[in-house]
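The chain below stands alone and is given as C-alpha cells, in the form predicted on its own.
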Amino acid sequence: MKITIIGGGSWGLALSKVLSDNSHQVLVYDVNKKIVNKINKLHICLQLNEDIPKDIKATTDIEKAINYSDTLLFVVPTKVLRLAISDTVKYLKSPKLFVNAAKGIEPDTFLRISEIFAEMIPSKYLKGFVSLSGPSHAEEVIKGLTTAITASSEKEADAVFIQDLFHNTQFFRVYTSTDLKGAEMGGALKNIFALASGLIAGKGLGDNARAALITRGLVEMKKFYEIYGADTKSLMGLTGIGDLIVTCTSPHSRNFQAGYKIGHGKDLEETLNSMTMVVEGIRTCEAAYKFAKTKNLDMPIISAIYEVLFNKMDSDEATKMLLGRSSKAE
C-alpha cells in the first residue's frame, strides 16, 4: 500500500523503514530540504546518519504528499503539530486515516493529540485515527532490533488495519488495544518521569532511586488515567509501564538526556540549547502540573519536577521535598 509520513525525523524514517521492509510503498513529506535531499540522493536518515531504503521517497510538496495515499502517519513534535495540520487541510479532498507517532499533550488545553486532529480536521474528511505507542527508540528500530508496540483507536477495524501494515514477524511486533486515552496518556506522561529518571542519574543518586521513581511514577499516572476516563489496566501494557522503563533508563531518550543534564547543573535554558531534539517532557510537565492543580491531585514528582524546570529550584531541594513529605502506607 502507500503511505505518506508528515515527518522526515529519526522515527519517521525509522518507521518508514519498517513499512518497506513491509513491501509497502513510502513518501515522506518534510520542509526541511537537507532531510528531503539526503533521504533521496544519499538514502540515509539524517539525524541518525543510518542508511534507509531506496525505495522510500521524500518530498517537499505537502500537496503531493497527502494527495499520495489514503493514510497519513504524522511524526511531528506537538509544539507545530496545528501547523502541520493546517498545512494538511488546505488540501485534503477524500476522507483519510490519520495515525499519530509522537507523544505529549498541549499545555494551554490539556488536549491529547487526537483531541487536537479531532478539532482541527473537519469530519468529512477524517476517516480515523490511530495512535502507535509503546517501548520504541529510533535509534534500534531503524536497526530492525527487535521492538513491540501497540496501536490504538477507538476504532478496532482501524488498530487492526495499521496492525496489519507495520506488523513484521522478524523484528517489529505490533499489538491493537481500544484504549486510545490510555495509550495517549501514557506516551505522554512517562517522558515527565525520564526528565526526572536521567535528573536522578546526573546527580548520581543510583539505581535504588530511579526504580522508586519508577514505581512511583506509576501511581501519578495511574491517578490521571482515572480522572481522565483511560483504563488503568493498559498501565500493564506497552503503552504504560513498557514505555515508561525503556524512556527512563535508555540514553537513546531524549528526556532522560536532558534530565542528566540538569542533573549535572545545567539549567533549563542551557538544557534545550544543547538538545538537537526535541523534549516533549518540558510540555507535558508544564500541561499535567496545570492539569493536576485544577483537579486537586496530589503529584508530589511532577510539581517537583515543574519546580526545578520553571521555577529553578535546585534539584537537591527537590529531592528534599520528595523525601520530606509525611510518611504513609504504600
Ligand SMILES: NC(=O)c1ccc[n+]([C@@H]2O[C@H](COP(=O)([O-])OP(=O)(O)OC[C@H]3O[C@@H](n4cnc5c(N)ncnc54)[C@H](O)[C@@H]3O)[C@@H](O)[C@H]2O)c1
Contents of the next structure:
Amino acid sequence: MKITIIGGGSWGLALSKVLSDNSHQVLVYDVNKKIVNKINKLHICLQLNEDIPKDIKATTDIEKAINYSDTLLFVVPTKVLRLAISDTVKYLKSPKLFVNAAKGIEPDTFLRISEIFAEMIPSKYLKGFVSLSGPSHAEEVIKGLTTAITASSEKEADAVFIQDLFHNTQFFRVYTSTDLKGAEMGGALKNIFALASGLIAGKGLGDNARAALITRGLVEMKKFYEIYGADTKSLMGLTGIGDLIVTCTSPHSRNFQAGYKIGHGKDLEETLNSMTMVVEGIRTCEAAYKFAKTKNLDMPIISAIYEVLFNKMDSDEATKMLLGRSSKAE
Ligand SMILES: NC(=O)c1ccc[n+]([C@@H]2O[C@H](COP(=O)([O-])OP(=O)(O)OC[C@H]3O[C@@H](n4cnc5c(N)ncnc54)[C@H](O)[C@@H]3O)[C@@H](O)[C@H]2O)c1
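Got the form predicted on its own; any chance of the form predicted together with this ligand too?
Now the complete complex, all chains and molecules, led by this one.
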C-alpha cells in the first residue's frame, strides 16, 4: 500500500518506519526543508537523530503528497493542525481515509481532533477517520521496541484497515476500537497529568504522590469521558490507562520533562524555550480547564496545573491547595 504522512517529526517518522518494515510505500510531507533533506539524503530523523529506512521518501510539495495515496496520516502538533488541514483541502480531488496520531483538544472550541477534520474536510472527500493512539514513545518505536496501540474509528472496517497496515508480529501490536471519543479524550487528557507527574518528580515528592496522581487523574478523565459521551471502559485500555501510565512515568515524555523543569523552579516560558519539541499538555490543560468551568465539573488536579501554568502559582502552593481540600470518600 501507499501511505502519505503529513509531518516528518519524531512520531511521523517512527510510524513511517513501522509501515516501511511492513513493506508499505511511504511519502512524508513536511513544511521544514531541513527535515525533508535529512530524510531524503541522510535517511535520518532529525528530532531523534535515528536512522530510518532508505525507502522512506519525503517532500515539501503538498500537492504531490496528497495525490500520492488514498490514506493520509496526520502527525503534526495540534496547534498547527488546522493549518495543515486547510493546506490539504486545496489539493483534494478524491475521497481519502484520514488518520490522526496527534493528541489534543482545541482550547477555544473544545473540539476533538476528528471533529476538527469533520468541520474542515468537505464530506465528499472524507471517506473515513481513524485515530491511532496508545502508549507509544517515538524514541522506542523507531528502535523497534515492543509496543501496542489502538486504531479507533466509528467505522470498524476503517479501524481494521489501519490495524492491518501497522500490525507487525515482531514488535508492533495494533488493536481496534469503535470508541473514537474515548481514544481521543484519553490521548489528549493524559498529557496534563504527565505535566503534573513531571512536576512531582522535579520536586522530589516521591512515588506515592505519583501513584496518587495517576489514580486521581483517572477519576478526572472519567468525568470528561462521561460528559463527552465516550465509553468509560476505554479508560481500562491502551488509549486510557496505558497511555496515562507511560506518559506519567517515562522520561521520554516531553510533557513529563516540561513538568520536571517547572518543578525544579523554571517558569513556563523558560521551560518551553529550552525544549525543541511539542508539549501538547499545556494547550490541552487550557482547553480542559475552560471546558470543566463551563460544565461546573470539579477537576482539582487540572485546576492546580492550570494555576501553575497560566497564573504563575508556585508549585508548592498548588500542592498545598490539593492537599488542603476537604476530606471525602474515595
Ligand atoms: N513523539 C512521540 O513519541 C509521540 C507519540 C504519540 C503521539 N505523538 C503526537 O504526535 C504529534 C506530533 O508529535 P511529534 O513528536 O512528531 O512532534 P515533532 O515536533 O517531533 O514533529 C512535528 C513535525 O511537524 C512538522 N510540521 C509543522 N507544521 C506542519 C504543517 N503545517 N504541515 C506539515 N508538517 C508540519 C514539523 O516541521 C515537524 O517536523 C503530537 O500531537 C504528539 O502529541 C507523539
